[in-house]
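Single chain ahead, written as structure tokens, the form predicted on its own.
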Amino acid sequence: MIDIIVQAKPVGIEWLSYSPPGWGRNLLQGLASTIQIAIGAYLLGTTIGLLGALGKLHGGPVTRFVLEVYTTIIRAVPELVLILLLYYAGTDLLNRSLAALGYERVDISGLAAGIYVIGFVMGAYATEVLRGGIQAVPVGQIEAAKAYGMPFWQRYRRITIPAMIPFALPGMANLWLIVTKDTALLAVVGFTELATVTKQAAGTTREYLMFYLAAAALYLSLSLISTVFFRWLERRYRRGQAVPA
């Protein structure tokens, strides 16, 4: 007589278990991909924003015009349209340029493409946030640095940027939260992150409400942890400053 073992199908919360056939491991891997893209895009966007702010404040007429066009267009067009445009047009332009130079076409990884696309979009917003932070630095501190004979880049490195950080941190914290949510838009170009994994899990198990609630809880947890970190960072950089009553 042959014994037939029938494995019970998971029900309810069991679909979120870490081991198969649960989808818990996949959701956490998707969250890890989301964090990777968000960190890379945030660093790239902050670099672009700092260079853009310096260009707007100290660049020539052509530099200021180009940066004004960049920030205006990026902030006016929806992020989804920009992601599709930059991903497909940017990849095609790169391969056309390589072909014209005699090189073979390259396949850009989803991680690199996601960082590039979201970072480029965030750079426009970071440009305005950092420009406002730099302009908020008291003029007296800059004049004192000039009186001590500090050259331009030394003033920026030792005076302007450290003094600018407390003014720019709230805006940069908001941009980080926006970037973490914008990673979900990469699902339209086929990159696997938390939103994509959630869609796959919900479609496979038909447990739409449970999986989307789980994804929302993961996004919320990431946002709460980020908020606590940025508040600590702001308190640290505001030490010694007068606090309004």
Second form
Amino acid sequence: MIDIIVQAKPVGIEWLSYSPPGWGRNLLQGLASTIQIAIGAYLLGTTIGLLGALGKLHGGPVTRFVLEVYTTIIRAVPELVLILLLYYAGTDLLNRSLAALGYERVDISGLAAGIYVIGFVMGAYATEVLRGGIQAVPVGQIEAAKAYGMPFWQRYRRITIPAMIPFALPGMANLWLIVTKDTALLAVVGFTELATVTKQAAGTTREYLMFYLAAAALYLSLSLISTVFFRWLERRYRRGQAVPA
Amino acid sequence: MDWSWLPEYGPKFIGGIWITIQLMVYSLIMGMSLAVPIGLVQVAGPRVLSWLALAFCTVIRGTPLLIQLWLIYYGIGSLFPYMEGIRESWLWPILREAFPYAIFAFTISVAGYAGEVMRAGFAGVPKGELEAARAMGMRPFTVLRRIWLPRAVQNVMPTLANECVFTLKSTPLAATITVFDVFGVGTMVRQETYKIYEPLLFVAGIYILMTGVIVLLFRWLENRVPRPRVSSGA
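Give me the form predicted in complex with its partner chain now, not the form predicted on its own.
Below is the whole assembly, all chains and molecules, this chain first.
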């Protein structure tokens, strides 16, 4: 006799189990990609933001104008539109320059493209946050550094940036939360991350409500954990500062 | 750049702009009306209500709007057809459309973000003004209507302008649940004409213009509200 093993179709919450036919593993992998994209985009955005802030504060008229256009346009256009524009324009540009150099076309991985797209958008917001942070550093501290004869970069590295961190941290923490949520928009371009995986899972199993609730719970725990982390970081960097009354 | 498609799709874009404006205005009005009690109970409400309001704001602000929208449209929306007798009821023509789900999702989103803003606004009104109002014999509701709410709104005016721009910028998400707003029309043009950049740039331009209008509107509104002449010296 041959036993036919009929795998029982999962019911309700069983769809979330880690092993197939449950989708739990896929959801967690999606969450991992989301976190990777978010961290990459955050680092890229912070770098752009730092350069942008320096450019806005010390650059010539042309640099300042270009940066003003960048931050204004990015902040006025919906992220969804920007993501599509940057994605197509970015891949186009890359492939054209590769072709001009005599290389084959490449398909950019979802991870790299996602980081570049979200990071570029975040850079505009980070520029403003960091510029505000730098301007909040008491002038006396910078003048003191100048008086010691520190050159520009050394002054920034030793004085301005460390002194700016407490002022910029609340804004930068907020940006991290925005970036983690913005990665969900990549689902519209079809990159593999949590929202895309959820969409696939919900569509395949027809358990829409449960999967979207599960995804919401994952995003929520990510932002709650991040909030706790940034609160700790802020306390650390505010050591020795007067507590605002 | 080839813009020859523009005359043909122009009327559709006008319709799309109108849908976008409706999405924004409806969800802002309803979301703000919800944000007032949500902010108020966190400052002056009983413990249970204040805790509930805080939990609501945390959940809304901690999850992506796209997920909320899909949860409401695909998740909750998929339950309705199975309900007894709902197809015959007057609600069915509404529940069948995507537009009301988008309005609902954006409304609770505005309520969550603006609720947090209003909390700060209510908390920022000097106690003395409220005490003065009570000393004049105003009932609690009159204090709220005449003093507390107007002063709180005045406090948060700049943040509210950001909130409006933020809401405008979230409306294109509605296109992912088949609502034909500006972005949805742009997507349609992209699919029908196989052009990538022109429709996207055109849509981006429309959003930039609309953001500009909102910013100017709020600047005008803020100038209309008389400012206290004596600064508090903070």
